[in-house]
Amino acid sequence: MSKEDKDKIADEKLLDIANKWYQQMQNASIPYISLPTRTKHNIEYDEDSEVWKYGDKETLRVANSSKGAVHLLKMAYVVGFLKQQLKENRSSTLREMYYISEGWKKAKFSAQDESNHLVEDLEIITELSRESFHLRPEDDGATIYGPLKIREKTRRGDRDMHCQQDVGEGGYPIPNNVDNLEFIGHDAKFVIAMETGGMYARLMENGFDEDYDAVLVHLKGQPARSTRRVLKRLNQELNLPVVVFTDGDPWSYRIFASVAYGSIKAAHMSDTLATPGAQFIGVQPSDISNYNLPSDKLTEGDIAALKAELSDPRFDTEYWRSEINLQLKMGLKSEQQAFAARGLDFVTKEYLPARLSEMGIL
């Protein structure tokens, strides 16, 4: 779809709230939003699509107090201020629009997480991502580096880049609105997502992408929203499988989790950021044993973390009780990096073209 025609759509959508309004007045009801409640209670794991999606349960906001009045004012104006936006071409951030609320008078926000929650109330009711709406987050996405061609549509015109001949060390950074790239060209098997940035340069340096027709993603901790998304578009449109290699500790599981099954923050999202098929790969608690690996303690956070996970609907397989199980047991976690104590080549030469072939990537 190109560029215009997403606008398109974005716009219309946008119209349809303030349409919605305006019938609700026309029938001399009070204007009311409706959505899902955004509580922890109200998140559910949906088994079908295996992502965490909101259940049943409504909130109403109505223009029947002061209170429901001015928060229905503030969407009219952010619904505005995005109509605007769109027809102008331009986009801004979310802080951005935080302080242009400052001329809206009684529709001024009194703090960042109210603008961020309400653009968040919009994507829920617009079925949109606020990207769509030319919202910018603060932070960039991630690096990708492999035998991958993109076409980013950029406002100075369409770029074409090779993921390995056309960048630098650093690789390609994923932009903002990762809807502005197609893949244009690949020589790719599968797609390998990383924690740190200490294991993505090593898996370049030792050329992994060249002899195994690897992407290699750096996820930088906690992926963003644009990561997660190229990790469901190479996945979706390539048919390539995502592995993710993380450190080997709880805090590091969440980050798989919400690479193959979304987020409870974002579970409005999961549909286009969640990746099911996305499998781990490791550090699993069992390697720390079987490679010897350096390790340290868990602190009992760590173990609080665990415990919380065999009770996650994410984490209930054989698969990850037995690893769990196993870790508590050890009262041990190791990091991605810990090969390193084995030799540089160790991770690329033996861990994971074994652990690929196990999972049947190989």
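Could you switch over to the form predicted alone, since the one displayed so far is the form predicted in complex with another copy of the chain?
Chain only, nothing else included.
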């Protein structure tokens, strides 16, 4: 489908929202929108797509109060702004849209979280991604390094890049709209996605990508949508196994969950963002004791987060229940770079090869 056709569909979807409000008022009804309730109690496992999606619980936002009316007013302003952006073939960041709202008087956003949330509402209603409306996040710096050749469509034409031979030590920066990438060749056997830049640099320096034909992906903490989309495509289109390597704490387990199962916040995008076959390689709570890793005591916040994960349906497996309960019993957490206590080569020569073999990837 051409860019023009995609823009036309996006424009029509936005217009449909305004038409529905108009029809509601013509029928003497107070304007409203209906959206899925976005909590962990309203996500369900979809067996066909093997991802977590929103369930049947819904929240109504009705203009029958000052708060409800202002919310729909803000949505109307955003719809108008995005339609104009499509018409002019312009794009903007989420941050820029937030500042543009300064001139919208009563429709002005009080914080960027509010404007981001509203854009997510529009994605749910239209069943399109924010990139379809030419909206993009700020550059998050996530990168790829390894035996992968890509073709990127840019404003200046197509550009071919080999993610080992044609990039520096920082790797290839993942663009905002990864559907403009084409994978044109690879010699990879699997993908390993890492939470921290330190571990990404360690694997690169130790030549892990060459020794094991691995594509290295730096998640840069909680991964952006573009990063999750790249992982999904590498797994789906190239049939490459994906493993996720994070710190051993509850917040890092949620990083893995967002890659493998989809995030609660963006469950409406799970089909395109989640990689159901992704596996957690570590740091496992059991690794802390098995390898005697340097560790820190769990904080009250950590303990509360782990207990919350025990009631999160995405972690409702024997493996995760066992590991989380073990961690609560130990009262400890550890970082992935703690393996350096066993030597700078230990993680790439010992730990990862052993875990990858155990998981059936090597």
